[in-house]
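The chain below stands alone and is given in structure tokens; this is the form predicted on its own.
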Amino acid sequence: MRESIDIDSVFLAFGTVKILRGVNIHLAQNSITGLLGRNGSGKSCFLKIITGSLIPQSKHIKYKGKKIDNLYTIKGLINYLPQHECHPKSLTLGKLVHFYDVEANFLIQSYPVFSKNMDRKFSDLSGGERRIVEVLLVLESKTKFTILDEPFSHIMPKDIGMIKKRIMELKSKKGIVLTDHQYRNILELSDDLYFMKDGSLKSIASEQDLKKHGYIR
């Protein structure tokens, strides 16, 4: 039986500015959930609320049907990659791999960015290489759910293809949440797709729906 997370009644405001107005979403293992929306629509805030790094005025979360205050209190349940670079630049890739408890031999055999750079500092890599490393470390971690915010930004098309392929492979092991402005990649990968507008989530079935909501022309 697939495990699931239900997030309900999420309200967030900064002063008089209302960001989220009762947002609801269902996340399931072995499923990819896509989240699209314009800058400032509240996507990143919502993802931070799910993972516990931002406290809203209201939220209701259930894991396997039982209410829970914060998902991060359950070891190995969920991890999160923010849209901005977040790893210490002074650490070597080898130390980052050890921190994430990911099998080093698998990374070295599977991805050139690791096979060539395990002894190099994170700061010595290019911006694109650093983003690939961050995405892969979070994605390959042994969690039941993974959230990736802007995983395709600043990455070459060939590397985007590699990451998309791995996301599809790992869907057999975990639930994955994706948001990115490269919406065609999200459309291609997602089993369930949502569009955030005016503080709420709307279910999306096709690219045509995104046109109706004014997200694309």
Contents of the next structure:
Amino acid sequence: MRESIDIDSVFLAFGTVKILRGVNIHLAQNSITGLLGRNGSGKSCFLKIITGSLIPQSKHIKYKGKKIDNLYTIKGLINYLPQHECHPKSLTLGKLVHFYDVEANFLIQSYPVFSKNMDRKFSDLSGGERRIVEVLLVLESKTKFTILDEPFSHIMPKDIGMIKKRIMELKSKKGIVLTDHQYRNILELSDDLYFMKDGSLKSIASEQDLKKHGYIR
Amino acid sequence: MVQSLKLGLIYSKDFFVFSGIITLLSFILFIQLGTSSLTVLIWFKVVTNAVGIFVHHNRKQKEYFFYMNIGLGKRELISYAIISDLAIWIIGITILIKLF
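With the form predicted on its own already on screen, would you show the form predicted in complex with its partner chain?
Okay, now the whole complex, with that chain kicking things off.
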């Protein structure tokens, strides 16, 4: 059965500066939701609110018809990749794969970054390789929903293509939320696309809508 | 359970180095100064632990999502670090009290 998460009435302010003013969104399994917005519009704040790491002035989250404060309290429901690196540098790739409970053979056969580096420490990889590893571990992990904040940063085009292909394949198993400034990738992947403007989400159907909102020329 | 302990250890490693030095110092001071120093040493341990865990928590901010993705929250990790360290300290001081 297709599961969903409903988030509404999200209000966030820092002092007198209002960031989010009543944001509402519906996230569904087997669906890719894209979020675009200018720098400082509140996209990452909103994602952190969903994951419970930022407490807003108000929020209302429902899962399976029940109100819930922190989605992480339900095991296997969500995982999240922030913009910055978040994995202990001293761990080897093999250890990271083990902790994420992802099939090691599948990763080694499917992705060159894993086939060469399972015994290497995370810190020994290049910045781009570390980002690819982080994105793939979080994607391949068996959660019902995955949230990726700027997954394509610091990654070369060929590997972005590989990640996009995998996101489309995994759509059949999970709900995926994406945000990135490489808007064409988000446009291409998303079933539902939103633009964060003036503290709320506007539905986007095409590049024309993004031009209308002043995100692109 | 075993995975949680392993992750707790990975998280706490740096904190244990600092708190281990404090624990060792506490034991040496206790041996030198005797039972009368116990109250001071308890406060010494509590205050240094509080400072240590505060600094450690700030240093580890960026890694918390890794642990949360695997099923361990901030509270569990911090509790693991503090309880493990205090347990070692209490056991050590108790043994020293009995010996001296």
